[in-house]
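In the form predicted alone, a lone chain appears below as structure tokens.
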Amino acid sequence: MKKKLLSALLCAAMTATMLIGCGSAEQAATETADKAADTAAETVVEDTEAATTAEVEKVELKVWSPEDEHDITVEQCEAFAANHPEYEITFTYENVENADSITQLKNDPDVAADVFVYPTGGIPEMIEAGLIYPITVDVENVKSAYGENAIKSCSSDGVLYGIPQTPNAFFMYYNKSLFTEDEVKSIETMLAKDLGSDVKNFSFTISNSWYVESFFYANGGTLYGDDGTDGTQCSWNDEKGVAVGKYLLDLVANDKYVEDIDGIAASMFQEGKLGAVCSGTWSSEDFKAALGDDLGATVLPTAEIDGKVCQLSNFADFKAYGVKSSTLYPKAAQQLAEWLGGEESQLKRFEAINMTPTVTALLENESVQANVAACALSEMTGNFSTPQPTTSQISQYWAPVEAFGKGIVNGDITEANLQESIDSMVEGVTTKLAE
């Protein structure tokens, strides 16, 4: 339209030139051409403004975040809006803890957030309930930014359902005045050392089903099949699993071992009365305040099970940004999730609240490298952990395994009834959910 208008006006100018005298003609043509150019320019501006107005989409996005992440979330949402002028965004913020987000989403999807943080272990139930939107925007670039375990934990059947925010797992802290870097590589080496009559050597949480799988995985056990998708399969009651059970019975009977119940191990560790304890980044600040430069952190140790050295391997679980399936703005919501889980936001979050990043490029960052807990967590989940199963049957896992672990710790399970106890645990883990 602009080109046709300009041509018509220029033609008019040329016609005027032909109808009047030479000197006057040139002046008239110039004036007419100037007017044509001005008119065309005005038309271009008007059309550009109209196009710009048409391209800006009004978007309303509700965002959930834990209270301690509220300020950084608001800051990064505003940064996202500034970097996406194609949207006119109205944000609504609510503080919802990660552990509660899936429950609240299920209770009332209509008022739930468009973008929220959730534990990746909840992906199967959200998929079955039709509550989570797959990540499809720029998905290949997104996948390339994170480690393999992080992407696996946010996926189901090869489909990505979240942006990895931070690992949600545990590793091992140790007191460098009591153990060397080499000694903490092995449970047997740690237990063999004499730290004094009032100091214990090693602590774990066998009675917690989020911890005890580490030993079964270490000895080659599989949970819900090789890839964690078959809810009817668990190998933990085979010969290898029974060997794990015997190892655990011996471990709790060792006077140098402490079962971490009700935070007892954390207290002992801070008092210098425990050499090593398995925990997560949530303990980092307290441990650092108590031990200072004597605080060390590393991956979980090995265990000598049935004469074989086995590397403990816990669940690789993550916290991730997800998008609800009923969002009215799926593209903008996905882009926001990707922004909040992206490199810039993760670095800001690490600097503000010490949250371990998942973007692989940040693992070489000088500040991250200087944080012993962040390094240990990243190495553990990146290289030694096993992605948590992605079948909805995982909801049936926790109670039977916890009961088994507690039975080991309190003495209800002995070598005499070990096989029976493990069989019962596996039956509970693999019993199909009621239709």
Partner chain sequence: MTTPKGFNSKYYRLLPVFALLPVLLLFLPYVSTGGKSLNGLGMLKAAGEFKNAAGAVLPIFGGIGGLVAGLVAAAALILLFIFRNKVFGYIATFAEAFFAFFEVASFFGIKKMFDATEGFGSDFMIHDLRAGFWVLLIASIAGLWITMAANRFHTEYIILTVMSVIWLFPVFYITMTALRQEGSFYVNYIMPKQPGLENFKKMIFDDSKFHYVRWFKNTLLVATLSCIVSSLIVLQSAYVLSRIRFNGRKVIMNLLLILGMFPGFMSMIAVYYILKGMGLAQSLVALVLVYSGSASLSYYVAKGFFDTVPKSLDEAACIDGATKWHVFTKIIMPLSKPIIIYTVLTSFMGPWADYIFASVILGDKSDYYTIAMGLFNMISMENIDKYFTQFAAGAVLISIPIATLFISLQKYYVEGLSGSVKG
Contents of the next structure:
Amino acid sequence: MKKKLLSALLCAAMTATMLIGCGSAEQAATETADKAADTAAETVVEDTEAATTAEVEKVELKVWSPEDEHDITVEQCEAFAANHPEYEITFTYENVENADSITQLKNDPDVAADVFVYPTGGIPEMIEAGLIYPITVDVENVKSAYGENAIKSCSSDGVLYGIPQTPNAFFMYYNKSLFTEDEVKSIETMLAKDLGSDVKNFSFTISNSWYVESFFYANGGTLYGDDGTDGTQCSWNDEKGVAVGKYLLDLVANDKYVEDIDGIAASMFQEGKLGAVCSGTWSSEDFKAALGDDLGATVLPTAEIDGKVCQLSNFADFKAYGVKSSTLYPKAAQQLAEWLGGEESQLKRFEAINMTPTVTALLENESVQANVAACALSEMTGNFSTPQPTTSQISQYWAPVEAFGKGIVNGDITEANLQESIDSMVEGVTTKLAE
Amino acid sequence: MKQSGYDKTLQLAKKVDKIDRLSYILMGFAHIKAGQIVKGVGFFLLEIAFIFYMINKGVTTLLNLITLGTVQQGMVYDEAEEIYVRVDGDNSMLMLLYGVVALFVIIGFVILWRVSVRTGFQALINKKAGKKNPGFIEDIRSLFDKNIHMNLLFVPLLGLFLFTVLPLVYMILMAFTNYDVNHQPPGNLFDWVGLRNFNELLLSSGKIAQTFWPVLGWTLVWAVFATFSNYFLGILLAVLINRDGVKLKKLWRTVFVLSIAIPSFVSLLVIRTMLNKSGVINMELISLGFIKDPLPFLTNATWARASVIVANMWIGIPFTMLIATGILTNIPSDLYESAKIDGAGPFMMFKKITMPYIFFITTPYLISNFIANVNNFNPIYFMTEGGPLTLEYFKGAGKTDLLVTWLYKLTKDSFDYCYAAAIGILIFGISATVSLILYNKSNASRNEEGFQL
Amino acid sequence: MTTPKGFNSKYYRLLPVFALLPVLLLFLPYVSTGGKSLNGLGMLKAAGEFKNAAGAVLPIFGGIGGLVAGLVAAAALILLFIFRNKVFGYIATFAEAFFAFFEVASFFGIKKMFDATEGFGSDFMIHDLRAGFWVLLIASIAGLWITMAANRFHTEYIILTVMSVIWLFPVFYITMTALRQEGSFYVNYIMPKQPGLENFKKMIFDDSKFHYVRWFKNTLLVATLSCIVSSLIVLQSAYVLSRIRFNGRKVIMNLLLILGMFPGFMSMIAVYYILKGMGLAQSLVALVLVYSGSASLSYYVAKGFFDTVPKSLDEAACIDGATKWHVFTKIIMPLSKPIIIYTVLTSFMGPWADYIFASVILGDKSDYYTIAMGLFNMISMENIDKYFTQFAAGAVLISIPIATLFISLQKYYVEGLSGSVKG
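Coords for the form predicted in complex with its partner chain, given the form predicted alone:
Okay, now the whole complex, with that chain kicking things off.
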């Protein structure tokens, strides 16, 4: 009560100073606010100290999972509670799709889940808005269990922000009755093969900015500097980038190529009218049902750009377990995230819903090895993909590149205005609106 | 000259005793003295509540509104616990919002205070003059008769203030801050920047200005086409159905009304899938031999613009048809009879009687429809999402984007709230100007002439 | 030539032209493609050379049917001129209707016919059609028009029929998609190959991923409550603004006019925090408040309606000692059935279509999701391939009750709306 009175008095005093001169008011406000922050920090520290000394800590954790993963998540959370007798945990669960979790978290962090799954591409955005907790509890041990790309994708500036749950990227499915294992290694070989007049050979989604970067990366282009941290750099409008643009124009013009929009490629592939399609694990079940043993999966192919054979390389994106910054139980929440993303949980999830693991030890597992899609995905993201840039400028990447891809596909971009269009795209990708 | 409330209060103040002016400070004092105990106590309690609020929260909230926060949220590493500890910072967004609430509380209190002073003085004067002041019960009773507007408008206006006006002021203020993708609360603070956003949108040479003007142009073109195509064709349809002798009127109407009854996002998405490159319309046209390659209904700028206008007709024409149906039955039949005697054909009668009559009556509808089309989110967003995207425009804006869909994308996809807010204000400016001019014009012509043939 | 009784002389005189035209047109070139050219008679001959008759049944039927109908029409018209009997007029109209229908059908089906014909191959296109066909097509439609007009039938039916087809096509398409049990999002045909109610069954009874029944209940609850609240708000504010003259009336009316012009999206997050401050965020009550809170903005239509209710009614009641409350509840309301139904109907339909506000207000409370949110989720990037046909079933399912409601109350809707624009 005393504090309240004091702050009221302070405020009154500030009003007075404000009336005298506005300039000094700001300073005063800064000072008081600083003090307030100090005291807040102190109380938090005290709280956590108190927690460790107590025998059983009462913890309330809210967990978000997509509808499909609800049951297995509940099961794993309960297993976590059983492993940690030092906590008395009350769990609440809500179903939130991975793609929506960041939006929901932004809307109202207070009611958001303590532990949730998100696509790692959203890390810069969440750091910018101060929404995500760095993972530090037992961190070195945790990191060692995963592949390098997985950890890179979950980190920013060397700090870990999530535990990789599963790779979130696309690779290539092909129809074994149309292509051999050797043929699918190169786009050129695939396009050259005659599969009949009503069968198309290869499909990709140039009009999607989450796909088209594969070609720019393939030809040695860099986005936001070499390590993806410099928001002002993008090399895609150099000679190599223009060569990629030309390659894409030729690809779209090729009669054997299908641009995958409105689900057309998936549909053709399932009918056996398409040789190879680039998609993710989300299609695996349907494809398997349609093609059976003819279904093959492998990494993205190579492309012969400007006479040079280049391996396509997409963003290594992952889904990861993260902890919100405003959680009241940071330690327990981090431990839960580590458990949910850990080896045992991943194995259970693979068995229950076929989710591709990220823990390196699990990739050797026999049943994982038997799953073609999981193998292709983990090989792609582990060895060929490029970690998505971690600068917050990445939020400016998507729209211009999508506009570029759509321009290529719709025919608005031609060889004549290619350089100009790529310049314009790079400008959009690298400029900040205002300081 | 009409007296303002302020003058009136001053005049009243001259007529009461000096001591009674105490009710300037102690609200309800005059009422109690004049015998209106409940009312007086009520005013007094409200004053106490206000003062309590101001001391407790109001002042800090107002100060925060000025600074929009000064402490940034941070993380401090705690070695012993192997954990970062969060240091709470200020949340600029909430400070802005609460500041607006505080402003409203203060404005509300000022109004309340004026009412209390004036009615208090009036009551004292009445008492002096020997008139009886209404008691509490009578006041309540008057709410159902003489003052029924206070009673009936209270809830609607309260709802309006809470869910429209207050958020609106918040939005308007946001346009003067730098609440964009780089200043996202709670991690970052944003601050006041004056007219910067408007300057960039309207006057700068940046890409955002190069986007604003073309998008505005298309918004107006769209609004004109969408409004008038629906209007005239809807009336035509109504006339066709309502011709004497046309049978099954109800059935025909029902067929068209179906498109109103289906939720618009469903029908628009269906139309979109039908118009896709590999959609059913293209596929059918190809298999029927009309075209060889699919038509770019939604992927070419001009085609897409035409497609959304046509799709909007599918939804909008039945609305006009229903309205016009009602009006048609009200057109005095003697107008037609005398025209028939003069030898006018059906087309002539439509041109000379039906159309002017409907036009005269529906002008306000037409204007509000135009404004609604400027803000017509659904047809564009669900049909094309503003696309086809173009590199000529600022990130994310496409060739069919209206200002309102662009605004939505700016908040949803790129988090540039301040620009979105500025665009919102500009949309409002355009709508208000257009509608004020048109309303005044149409009202003037209505009052002076009335409907004459 | 004099016009018989019961005919429109202006059009009657044109009839002989349309009786003879189709027969003459048989000798004009119809098609020329790949170096070959056929006239009408040649077309009939070509009909014998079909490779794959099954694929061309409809076009053949159309071509021959058109010919027969055209000849019947011509014969009927000649008989009409001889016997001047109205019956032949009817027969001619009927035959012309079939004639036009068959010609249009063969216009749409002609590629299928030629694709199946020796010597033309599959690269036939509509622009290979020559004058004979086009003139016949136009002549058949014009013939129908003229015959109908000459017989004093309403030619409006032609336009109305064409427009109905256009209006019903999307409805037909979504229904067919809902009935389609095979394939995923993208297929290149309309009629389902394996029609059935599987999608509807899954939508209603399979609760594992999509909770249609729950969404439906939530939406129904929200729609009912918010339609009650907002109807009350609209009606009472419209009554006050129409009937009571008080200080600030004009200000409030202008305010209401202007406030409706701000785009609402921007303030959604503010609305959320206001509701949170009231302790209501993420609940269905919050949704009701959001949908009905600003209802007074649409007072205009109802006010227009009240303006048309004679003021003398109020005045008479006031003289009898009724309070204004009584006037409102006992006199105006009972007279306002159309506008009440109109208001109830419009505010009831809103919540079924809104997904943007609902998703911000409800946040992660998936138990409270409404139908629009649920359906929208079904066609997100991840789901659309798999669930598009189920989505179609869901969309058809909600459209049925709403459409029924709307169509059965149409009359009042028109009365309410037109009553108001009269003002």
